[in-house]
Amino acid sequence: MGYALVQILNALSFSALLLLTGLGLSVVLSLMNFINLAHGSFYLLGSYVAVYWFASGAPWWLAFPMAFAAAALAGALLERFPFRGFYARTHLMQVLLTYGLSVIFADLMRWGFGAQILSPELPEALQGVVFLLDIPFPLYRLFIIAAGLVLGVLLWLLLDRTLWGAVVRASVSDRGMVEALGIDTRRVFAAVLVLSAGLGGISGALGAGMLAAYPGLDEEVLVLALITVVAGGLGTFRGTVAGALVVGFALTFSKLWFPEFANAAAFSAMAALLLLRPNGLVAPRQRQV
């Protein structure tokens, strides 16, 4: 019983990272209809920021807002150029642009941070284990679960329960009408992309203590985030949550039961799910007129 509980918590901690990364990707895709394959670069940047911040001796909790700020700044610069000129272009053009940028950023980070695997020195407050039915479980993973839950709820409240969130949704539905009311939709979309990049950065900072930081991690995370968003259902918050749980549990338990074929087993399950439910686990609601 205790062993099963530990594995479930392992899956939940991984799902929390997938949730934050997937939400950052889904926000831009669903609200702006923009495919950003450079999102994994924001995650890796946040991981590197956390690794060096923990080693600096500064207050450890500032690593997460700093990772958010660093990735958000990178997102703001990219939004002004070249992303803004590609919002109205086809998805193929967006894919070519953002994938090319991700390759450039990967080389820049390899040049700036090195090619070795970097693991952060966790602060004393997050070190150690807790015993669950006499089985030790890392305290840091419980912290990831709690942080993922809190940040997920805050993002849901921001997008669904605030005036700013209503403006964002309205800008997507009828941009001309919103601009007629005197609202600059370019700033609205810029804020959405900055928020998305910041979410990638903070998820990378959280994940550094579990997955470390190394070249190539950005591509791995991007693939998992894409699977999470598509499997859960494009355009829905609940879909991203469901997708994160399914992918997190599938990967965790496939590595436990089929270690030699873990990725093949997990991704085969995802493919079967998409064949059965092409619109994802939670399909977006369609308005009928």
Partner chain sequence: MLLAHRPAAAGLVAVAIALPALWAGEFHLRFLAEILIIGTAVMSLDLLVGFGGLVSLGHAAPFGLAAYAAAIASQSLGGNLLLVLPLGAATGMAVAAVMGAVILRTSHLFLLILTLLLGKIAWEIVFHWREVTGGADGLRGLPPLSLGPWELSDARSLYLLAAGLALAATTAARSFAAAPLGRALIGIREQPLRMTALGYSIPRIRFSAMLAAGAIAGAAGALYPFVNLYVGPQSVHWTLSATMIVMLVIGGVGSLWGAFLGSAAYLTVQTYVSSYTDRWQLFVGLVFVLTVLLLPAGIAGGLRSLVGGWAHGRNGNDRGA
Given for the second form:
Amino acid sequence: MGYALVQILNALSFSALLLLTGLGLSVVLSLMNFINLAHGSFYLLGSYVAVYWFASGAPWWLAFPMAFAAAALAGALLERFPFRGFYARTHLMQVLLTYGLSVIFADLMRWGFGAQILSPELPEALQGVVFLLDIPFPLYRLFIIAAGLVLGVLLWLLLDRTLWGAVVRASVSDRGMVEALGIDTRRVFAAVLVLSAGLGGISGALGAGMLAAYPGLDEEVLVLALITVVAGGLGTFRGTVAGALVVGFALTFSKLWFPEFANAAAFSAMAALLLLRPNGLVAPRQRQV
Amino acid sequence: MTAVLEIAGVSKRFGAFQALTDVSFEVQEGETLGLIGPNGAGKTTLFNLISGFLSPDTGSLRFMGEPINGLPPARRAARGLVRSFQKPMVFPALTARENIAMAARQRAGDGLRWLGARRALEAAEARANRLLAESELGRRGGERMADLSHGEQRMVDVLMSLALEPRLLLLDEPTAGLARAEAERLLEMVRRHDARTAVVLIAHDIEIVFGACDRIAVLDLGRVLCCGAPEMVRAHAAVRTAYLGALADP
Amino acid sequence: MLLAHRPAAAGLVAVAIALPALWAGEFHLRFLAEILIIGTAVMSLDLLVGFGGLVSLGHAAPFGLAAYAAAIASQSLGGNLLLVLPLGAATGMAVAAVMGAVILRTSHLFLLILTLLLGKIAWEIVFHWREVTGGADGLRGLPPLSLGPWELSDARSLYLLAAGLALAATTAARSFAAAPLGRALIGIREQPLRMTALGYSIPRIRFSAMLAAGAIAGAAGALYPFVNLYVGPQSVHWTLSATMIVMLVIGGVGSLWGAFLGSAAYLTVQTYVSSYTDRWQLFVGLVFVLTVLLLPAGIAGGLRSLVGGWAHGRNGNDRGA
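What about the form predicted in complex with the partner chain, after the form predicted alone?
Every component of the complex follows; first up is the chain already shown.
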């Protein structure tokens, strides 16, 4: 019983991480129809920032805003060039550009931070375990679940319940009309991309305590985030939540049940899911004709 | 006369919106049936149901005497139930000839051929050239679709449908955006092509429909108001008030 | 468009193939053979991407699994070319059939992710099934390829073999693209709805294209272990799938022959830059980004626009997606 609870919490903490990473990917995908394979780089940058920040002795909780800021700054620069010119291009071209960039960033980060696995020195407040039905569970994972929940709700409020969110959504459905209202949609899109990059950075900072930071992690996280977003049905908020839960639980439990072929089993389950629901878990109904 | 298409009690609902209610009529071999009605009356939805792109909530569809409910669109097309789309739906990067040949190859059963490609390609090109000549577009066959005028694209669009040798041809506003003379020429070509083909025509230009069709069905708010010869429809009181309005005044 | 109808082009290709065979050394011949083999696989990917608009991020699976099948079979049955090559093609086709069945009704990003998932499943199996695949170490100590009494183990024979395969595969792909089936594939890329209304079965067209591309990739994969004297899990990894797409775009989507230029450019950068600096991935990424920024139609497209109107009319049909 306690064992099952711990595994469920494990899965939830992984899902929370996937949710934050996936949301960063899905806001640009759903709002701007832009697919950003460099999102894994934002994540890894955030991880490295957190590792160095925790080691520096500065107030530990500032690591998360710092990771957000670093990735957001990178996102802002990339948005000016070359992303801005690619919003209207085909997905294939976006995939190629951003994949190429991710290869460059991966190499730059290996250059700067080294090829070894860096595990952060967690702050004392987040160290240790709590006992759930007599079974120890890392406190840090509970922190990730809480952070995922809080940030997810904040983002949902921002996009769904504020005037700014309304402007973003309107810019997507009718750019010309919004421009006619005197709003610069280029700045709106730039802001969305910066937000997305920042989300990538902050999820990297959170994830560092769980997955550490090393070259190649950017790709692993990116692929899982992509699967999350697509399994969820491309871009709806509820869909990404559902996708994160499915991917998080599938990966966690397949590691328990098929330790050798864990990923193969989890990916097969995901492929089967997409076969049964070709448009993802939460798909907006579309008419063909 | 034999009925090519029999529609009985067909209804379709999208969420809370009742798009079609208890629609029934038949289309006979060789006849041209006009389908008119205000925007949103359900004309295109009806086409989507007949051609299989949507399935009806209730009611039955029979084509050449056989039930076709549940048959996918491609299979309906293979049996000779052919439709066109409201916007010209062509392959813009390909030539006009290749557009028509794409249809002709499918009709000849060569659509997915790899071996024996040359003979299949030549036969389809010959067929496409004949159709182009028939429509006085013979010299434009080598042009990319994107380089043709709107009227020419409409014409090629219809020729693609004709290349499938349809038993029933559903034309969804084939004359939209065409000048009156162009539109009449297009419909005349369709009629001349094969006298046995049944045609169902959606058009907004009432004069064209009344001039070209043997019978006319009027849809309003998803129901068939009336269905009959043009004179009868013109005289029908409900149609006069609901639809023809100004046209009905002397 | 077949080479047989264009004697000048055929002669040029023959000379281009013969020249290195006469003068190049061992290292360069093996390098060229690798370019041709990878290029063949990339060209088969062009059938899917350039003609069908089906961007597969799992094309390393038919290629790599065929390489493993050929290597494993050769360990017990010997490196008979007439066994290895058909086995590779059949394996590639079978893998593509599975992938094709899965992607029949999806498109765009869903297709991308599904093919990526399938590719990752293939990699996981290869990586963890150590008794058969050697796991992370891969397989070494393969017997030499042979054709009847001749042994094809020296660099020159391998190079000529790869060139022969590349030529045959290109001819097959061109005839596929020109045939009604290939044109239908373009049709479902451009206007799927109309194709359905014309009575074409989109799943059947896609499935046929997957089979053809899988068979070609598999045949190329079958030779790959014998050129490198090794096959490892990297040949199934999704980064190879992504690299294939990169090569395709560098070479030019939708031209078929551009695939060879792309694989040559990419592998040259990788090989020569990596001998000067550890930062070769940086350069590969830069090449990638610069291609998309400066040469979106690839080298083939660039050459074409240089040659200008000459090629424009003839190749109007096979523009990429």
